[in-house]
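Take a look at this single chain, the form predicted alone, given in structure tokens.
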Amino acid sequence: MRGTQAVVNNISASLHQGDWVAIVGPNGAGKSSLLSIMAGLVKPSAGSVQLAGRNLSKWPGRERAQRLAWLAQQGESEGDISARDVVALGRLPHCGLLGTIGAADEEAINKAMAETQCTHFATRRLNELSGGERQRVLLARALAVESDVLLLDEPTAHLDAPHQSALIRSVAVRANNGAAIAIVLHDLTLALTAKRIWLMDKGKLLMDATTNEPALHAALIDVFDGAIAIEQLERNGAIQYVVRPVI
């Protein structure tokens, strides 16, 4: 709810192992609100969210944090703390607030920083980094959790094209290795590289479809009032979709 207005209505959806779902829709469609509910940050006024068949609210906080990682749309990105120390915060669910970071934690931190290409500025302070560099650090923190479920809200914000592509490749690999991933994306071309699309509008889930379905493409064009066109390309033997504005 936002005041007395429901921003997400009557949604029933499932996110399984190996899924990577892009959540798309116009501004104000309820995408970020849905992701916040899935992450347990917002309690639904009706219904429930299940994690591994158990109500999300029944999970102990630390166990839930080990199983589910979250990146907010407006993540905290200021502070006199090194990039590596920010990424290390992603290991807190495993080692505890007062625990010692062990070899497995160090390995997860190193892997996440390499994956997001921020190893070379590991010692720099967060407030010394560009917007794109800070975004990569915050993303690395979420990846360092090594959770079963990964929920990302606009993770490509501030990223240039090479780092956007690297993120999508990373997401695909993690999904193929069994993670369940849902990402809010405004870039529809990137979204159409996902395995599935959840198309939202006015707080409702209009479609849950694989990205190659013509009915989904028609619905996307309709929900964006005909302001986009979807073109099919073949590259290296694979089909890709490109979304362009209609001018």
Contents of the next structure:
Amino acid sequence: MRGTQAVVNNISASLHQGDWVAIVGPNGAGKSSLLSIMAGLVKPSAGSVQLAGRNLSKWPGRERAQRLAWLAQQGESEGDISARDVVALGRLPHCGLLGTIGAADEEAINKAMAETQCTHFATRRLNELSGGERQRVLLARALAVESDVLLLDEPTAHLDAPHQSALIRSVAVRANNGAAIAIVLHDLTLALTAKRIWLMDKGKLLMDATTNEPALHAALIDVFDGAIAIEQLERNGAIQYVVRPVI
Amino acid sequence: MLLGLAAGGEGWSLAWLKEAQLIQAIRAPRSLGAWTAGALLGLSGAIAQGLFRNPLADPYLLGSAAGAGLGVVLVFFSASAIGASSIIGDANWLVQLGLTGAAFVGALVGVSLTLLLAGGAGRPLILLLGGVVVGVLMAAISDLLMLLAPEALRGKQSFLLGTTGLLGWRNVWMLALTLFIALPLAVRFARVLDALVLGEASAGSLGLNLPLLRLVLVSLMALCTGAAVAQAGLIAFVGLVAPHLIRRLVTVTHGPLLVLSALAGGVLLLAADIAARSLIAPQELPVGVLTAVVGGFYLMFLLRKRANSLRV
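Form predicted alone done; form predicted in complex with its partner chain now:
Below, the chain from earlier opens the complete complex, with every other chain and molecule after it.
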């Protein structure tokens, strides 16, 4: 796909079923812009985005929304409706503007709320929630769509460590069940738990690699001006990478 | 409602049978009219607050009421220009329809100008500022028209102050018909307002055709404002206060919020009307003056409470 000239440029990449990709890069690299283009919210000035082999702009809005869910960076959402009603909006593409919520919708809502652990404040108003609680509600809204493609922009912002881990676990499960997931992440340790990394800088996709490639680690350190170090840990026989700042 | 039937210019009375004729001809349409006009304003305010994602939005503050007012004044002006006598209080159906239509178009133009001036609805306080500017401009044009046709002044004045005193059965039917059309339609589209809680981009990502839906909702808001203004004049702040009261009491989605705001708007305006009839009886306060004073203080309270948290 190709992005707008100013923000992202000359990018060609694909996201498949079962993929879980972390999009990383320094501030202003164009990560969020790329995600907006992938979600069909911003039209690229050149090039195209394909969803299931069909140009994204050719998809009817509601069908596209059933197949593809996008979570914005927090900040824009504001209102006095309850947390559960916010999550229920995720079912809007399925039941339609004038339809009613059925048993399958209720189940998807309950499941998404349980996954992000926000069931216990389901009746509280969005505006009364803390930053982390609000983020979990908005995340549950995106999960409740139960879409094939899940695009999340900074979903771990405001989340404490246990909820960050829970999010990563639930993303991994959904990818294993066949969803295609791309997440913009600032936290590189979390990003390195993904299956693949798209490393971006200055509006370009520098590298698309699996997380265990040494060349990717070298490129990450280079893009972040040597301000990070990547260490390898072994835990229960599995390899995990920890990124720490170099001060 | 019973209080509305009992409250007369000469004080309160409960002698129903003796006053049956008076009640039937004057107090009943007036009370019902006040209720339906208030309901339309409450509904209009609830739509505006959800649509513009702005807790301070109100048809009066968005330039739509002023636009509706100008529409009505233009009709007065045209009527006096062709030599027709003052048409305020005229019970003719066609006149009522014409006034409502003109007010609807005026309300649409008013709110569109405000949106244009504010560069969209993204910045709540700028939007209100735009609404105030459009309101002043529309009022100035109305004044100019009145200078050119002084004989229309009488109608304009009682209208600008907002009055329920001239409401007859025809006006009530007109208001009720508008409410009957607008409320179910607005409730049908209420989920758009729920989705807008997430922000414009997220609502768009849910597959909603936002430009079209926004146009539908703005039109409904303008229809409610236009009908209320055409029949009862400029009555401020009922549209602002009614949804606020409901949101303070209950946590609901926009569907129930719209219905409850309409109910609350009706109760508020009827209560204000009863107070306007009784406070300085046998004289009468224009109800618009009363709601402006009470609502103005409420807006000051809201602004003080919210000024720090609102994006300018």
